[in-house]
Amino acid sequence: MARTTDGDGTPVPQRLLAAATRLFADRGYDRTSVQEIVEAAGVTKGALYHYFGSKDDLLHEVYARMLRVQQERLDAIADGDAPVEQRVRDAAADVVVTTIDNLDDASIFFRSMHHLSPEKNKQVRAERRRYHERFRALIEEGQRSGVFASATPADLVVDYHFGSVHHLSTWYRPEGPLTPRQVADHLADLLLRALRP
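Could you show the structure of this chain alone, in the form predicted on its own?
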């Protein structure tokens, strides 16, 4: 039976993910071996295969853990009682902040997604589609109620905003002049300006 924690109480899956994330970010997914991951995590290959079936599964989990957090937060915002304009702004800003907070995960994933098996790739696309559809439903709610202009299809509005989000890992630097919240506010305000009648 594989140990579930190490000496300091850190669960083995989290240690493996932390090591894999660090190595994938520094060296690239394709140039990182399973052996290097287990050595960095201080566990055996058996432990890795106990929790993750493959290196492919680790790459998927790097992205999936971020997407789970974002989905939970979006669901909470979308289900809230605030006016639709406020919920859209909050959701638009939140995805920027959570992406910047997990910039290594995002950049690893967008750089390495093509390495996923077809089955994992399909799974990730379905998970992302669920998030985008929930976001689109908020835009459509605002368009139906007349709060937002409806000239631009909601799908295009979503693609416009998420294009900016997916591009963050290519230019955002923590030591730069803008905080994550400032970037999030600017991008959310741009989206709302584009939506207003």
Contents of the next structure:
Protein chains: 2
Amino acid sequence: MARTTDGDGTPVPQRLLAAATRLFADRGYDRTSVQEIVEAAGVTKGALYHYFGSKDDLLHEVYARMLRVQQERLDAIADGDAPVEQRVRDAAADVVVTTIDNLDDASIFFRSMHHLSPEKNKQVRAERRRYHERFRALIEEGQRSGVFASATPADLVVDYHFGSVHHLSTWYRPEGPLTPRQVADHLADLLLRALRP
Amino acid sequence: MARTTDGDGTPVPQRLLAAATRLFADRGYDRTSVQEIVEAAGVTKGALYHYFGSKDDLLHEVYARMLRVQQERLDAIADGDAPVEQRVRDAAADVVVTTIDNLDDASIFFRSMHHLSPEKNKQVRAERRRYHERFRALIEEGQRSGVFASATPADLVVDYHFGSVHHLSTWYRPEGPLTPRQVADHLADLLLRALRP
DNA sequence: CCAGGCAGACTAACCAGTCGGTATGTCGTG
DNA sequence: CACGACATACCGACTGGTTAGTCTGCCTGG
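What I would like now is the form predicted in complex with another copy of the chain, since the data block earlier showed the form predicted on its own; can you produce it?
Time for the whole complex; same chain goes first.
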């Protein structure tokens, strides 16, 4: 077997994915040429098309990674046995922190959906829907048990919160005054305050 | 002077802008060719480059139109003499309604910033900042006068709300169960509830 | 009869993906 | 353990197709 890692120890496929992520986030999917990706990863087109079926595949990997991570974290929190109010707060804050920790992924996520092939797009939507529904179930649980107000449909509440998460990649800057944790606490707080009966 | 309107009575530049808006929203800026735009508008490239300097100019027009409309509406509301609480509610709901009324513009707005030339991008950011600051001033006014909680920095509150507005183009569908006005009332309500002291 | 409004062929650049080729390992066999 | 057969990892020139923008010139109304 020939070299799978080069100069540094990171395997080529991961280097390609990392380079693609950074470039897609910077200039957008269409503005990033395959040539630029392979140059940034220190390989050539041969290597890329050896590991990935298409440029589109690379983008899909970004989505798959992000969706997997976030779904796992939400499930872990939602399955816990803390009171609903606490689980909602934890989930709301956690998604903010992980989003900020992967701002590149996040800005790609919401800007590049329509660059995925139709099937991949459908698949991503389906997984995203699962995530949304899990979160919505948490809200509904709180509304039924009376700890949350029922004035707003749970669906809308979820979209309200995820709008702000989505928006993070537009305005959040690491060099700004707030740490990821502080932003997360504030946003979770706003959500919980909005839900007070 | 030759024909400036064709079959229908709409002037060519506006037809081009309308066609571009619809196409940019559908497939994204990069995926829309100039050829497609002129075909949709029923003219040819000659016409487009007669009225616009570049494809990029067309995109900038979309931004300029949207920013102008929203700034005007916000100013009108903010300058009113209703109590702060009411002005914030009105402004928050109004931007939701106008965003839904121009969903194409909205989805272009948040997806295509990085397709603008650097100078135009800077200009758009500056105007957007003005809007943001006007809104923030409203929140701060409420916080100072004690009708709003001061737990969250006003900047964050504004980003929180505009995240959800931004997000509308992702999930809102006219054929869904909620009218624009209903969505607007719910979202404004969530904001005001979150701001209760 | 001229200037603005527009047509449409043309160009220069670019880019995703292909393909034949090379190098480096692994494995089975005698 | 030597050696050939095969597979994996990767290289890089090339192709076919697309695209933004240009340019020459026609056509029409004033």
